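Single chain ahead, by itself, as structure tokens, in the form predicted on its own.
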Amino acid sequence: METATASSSSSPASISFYDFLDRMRNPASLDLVRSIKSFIVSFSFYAPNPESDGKRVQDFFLSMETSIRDHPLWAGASDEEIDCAMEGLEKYVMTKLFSRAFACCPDDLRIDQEIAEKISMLQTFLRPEHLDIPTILRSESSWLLAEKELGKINAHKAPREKLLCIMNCCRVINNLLLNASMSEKHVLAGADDFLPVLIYVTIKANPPQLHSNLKFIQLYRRQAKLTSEAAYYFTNLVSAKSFIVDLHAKSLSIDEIEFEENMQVAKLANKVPDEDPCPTRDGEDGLRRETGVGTFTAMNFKERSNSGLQYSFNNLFELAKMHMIVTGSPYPFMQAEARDLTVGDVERLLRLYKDVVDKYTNLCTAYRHLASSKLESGHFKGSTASCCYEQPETSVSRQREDGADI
């Protein structure tokens, strides 16, 4: 297994990359580096187009790794050696290539927004029973410094890179797996176990743009590395992000009804007012936009239908639902029906809702923030959070290194 040394500057990659440079900067590699630039260059002259760009970035390595084999500044160099190299090429081919590569199609985006507003709406009520994720494998500790490790994967350009995070998060559910089988002498199922993990631990971290960056790994990253471990790593959160994509109340061990009331809370408290260009008296357009109820008054009540009323109140019913899924406490109206609701109900449900979700967010905003200063300060030493694995370069050798050149 790769480690970590003790400064990511000075780690193998780091030293593959800068080697590369200072040949490349060698006068009698000049033919290589117009190569290079020649197709950097040229990559823009062409239309977005993520399989057609992937293949022209996998025939270049290719050719470029012959070039490279037969040139004279690697005569006699080792497989290794060779490996190296084409490395720091792909890391620096792909870092000047990014703006155009990365999410480079509006569908990209689309999807990437799609799959956080779901994973933002299933991390209010999902658990790892729902998963059927045996409490064995129930380690926080591990499981908040696997999510720390998939959380990294946006802040890199380099497709090896980004692929190490996913690698290093499934490294510690995989020694969590293992350490449970030895202690507790629990029988290893394989994906059985590993899957239901890593899913959970996707949906906790929410990683920024999952969809485009395994899109850009499985383009760009050389497809001589994509295999045996890191294949195997990188097929599970492929299927991990399918799973969410398509989770359904049926997906889980969770009751049907329990499930989409909990979706629709959940999509009630993460909505995003709009703003109101006509703005009515205090309170009615703030309510009309947190709940879609419109503007109740004593002359337009009596000129809505019963069911038009019916279906105001259902919705504000829900919101009143919402105060105990989230708080587990009684709230006034808990216990009243739609048809119970009056007018005059309407500030009172609207002041308690916003109440209770400020304060669900400011609890949900403290936890993380424990949660990481815990990592941080070396809180889990000893356990299975604490194995080191190789780690991509931090941000301010990746600013050196993003503005490299040859």
Contents of the next structure:
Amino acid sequence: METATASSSSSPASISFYDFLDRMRNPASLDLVRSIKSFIVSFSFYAPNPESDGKRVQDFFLSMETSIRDHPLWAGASDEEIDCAMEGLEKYVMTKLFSRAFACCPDDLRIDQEIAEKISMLQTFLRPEHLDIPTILRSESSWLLAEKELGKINAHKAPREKLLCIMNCCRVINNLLLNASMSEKHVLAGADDFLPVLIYVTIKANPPQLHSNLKFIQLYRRQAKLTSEAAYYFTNLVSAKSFIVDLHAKSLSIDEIEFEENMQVAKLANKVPDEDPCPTRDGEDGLRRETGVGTFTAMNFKERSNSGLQYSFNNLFELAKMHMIVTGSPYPFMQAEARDLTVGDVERLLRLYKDVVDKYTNLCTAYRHLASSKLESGHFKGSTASCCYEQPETSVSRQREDGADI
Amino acid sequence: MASTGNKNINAKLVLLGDVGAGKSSLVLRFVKGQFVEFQESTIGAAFFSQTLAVNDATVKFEIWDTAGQERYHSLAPMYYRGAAAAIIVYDITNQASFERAKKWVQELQAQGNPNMVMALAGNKADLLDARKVTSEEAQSYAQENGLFFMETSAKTAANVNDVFYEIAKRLPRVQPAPNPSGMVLMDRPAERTASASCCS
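Could the form predicted together with its partner chain be given as well, to go with the form predicted on its own?
Everything in the complex follows now, all chains and molecules, and the chain you saw is the first one.
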């Protein structure tokens, strides 16, 4: 309808999606619309089951392709036009079924969480040489760009657009490798170089819900489209994920003890924000001073890590513990049992409770702020060359498309 | 899988071999050296495509390179699943790379598609002075295991095209029954060979 002209996005996919919606709103396609709607409704009759859901959707796409080919509205249409209609259909159906089809098993969420946690631990110490990535391929700007493309994967609901994020990430790496082989005396080493860089970029990006996104693309991207180069890049990310999941000291060029130590430190640091923040009596002033000390101490780790943030929190944690040992606990009820308490303690307990919650909230906010500002600065640096790649829709048009109906 | 349609065959070909055996140099030599009218080729860093005209058909190779480092060995099945052909590459100046190649052959025989066309390529054949693996040894190994064998040189181009032509000739001309188990990936051939699309 009017949304087609109002669209600010000029990407071909977006145009074809509005074209698809327009044709579906044509009274002549009422039969197609009925099939689509009844298919979507039929999904609510069954309990979610990824395997059979994927098969039903793929079968539906195939039967709809035949219907569209034979339909008067597409009479004499080229293969490309039919393909555009099918892309529109995939996007429409999967946007409507998204909440039902994406990460629908409790296992998916657990696996996503485990992978994200493992990656965030690896982030604290992993360096390119641990994967034997040649120096000439250590291009911070290319990597940031590739990370940024991969990081967009959760911003889309259509399988095609999610796959496009993977493709764009891999194309950045592809170009990096080709440029290196042209400009220097580095012979193109193909997958020997490609996979380690992709693994490193994936760890740096820690793309949200990696497992669920891969599963969703595999089940719901039209099978005729998950072939050839797209299938190759997709398989590479699947294998990068698998490598990360199984990763242990022997998977890397790193000393085993050093690996275990780093993982322990990272585990501790990752837990700080949600476990026992150990506030001090000094309040805001003390917190500020200790953050300063923590950051300073973290600088000693700088040559070991590009994520000083994790270390500064870890050090903050250790320092706060030491502070408590030296000055005595500011929270006298820590060792108390419920039966020891009297009504007279309530006022003091409540005051301490509020104090703890305040400090904890401030800490969490500060942590999130630090983490997100780090992320943003990374994105900003990487944004320079993104125009070279086909981009899925902007968020504005996406919101409109999510709500689109036929 | 290899798929047919008007004698157009799409064939997924996977490259296996030790790091530094020259897998990608071999393919680059092949992909850059061919010119087939009206056919596009892809020259990526790790994925390549190239079309060959053999007597009775046009074969479009989709070539998947794999990482040769030992630490990625367990990932290989994701790459060779559904492949119609494999080239196992070793370096004739490096005995260890030949041993590694044998492991790949064993693995493919045990795990791979039973109709897969397998080639053993002894690369860097121009470096005769540094040879560690004799041609006879490799030849007899290939015969025992039902592969075809050639010594190649990505540097001089010797035998490079021949390996791919030989594979193209040996690919089954009739599409095997689709594999009902296995992953959705690659089971279905591209619906149309004219894949230029306004949307992708």
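Think of the rigid core as the biggest set of C-alphas that the two forms share within 1.5 Å after superposition. Being a predicted model, the structure only gives us computed values, none of them experimental. Residue numbers count along the first chain shown, from 1.
Original post:
Would you say T342 moves its Cα by 2 Å or more between these two forms, aligning on the core?
Top reply: Shift of 2 Å or more: yes.
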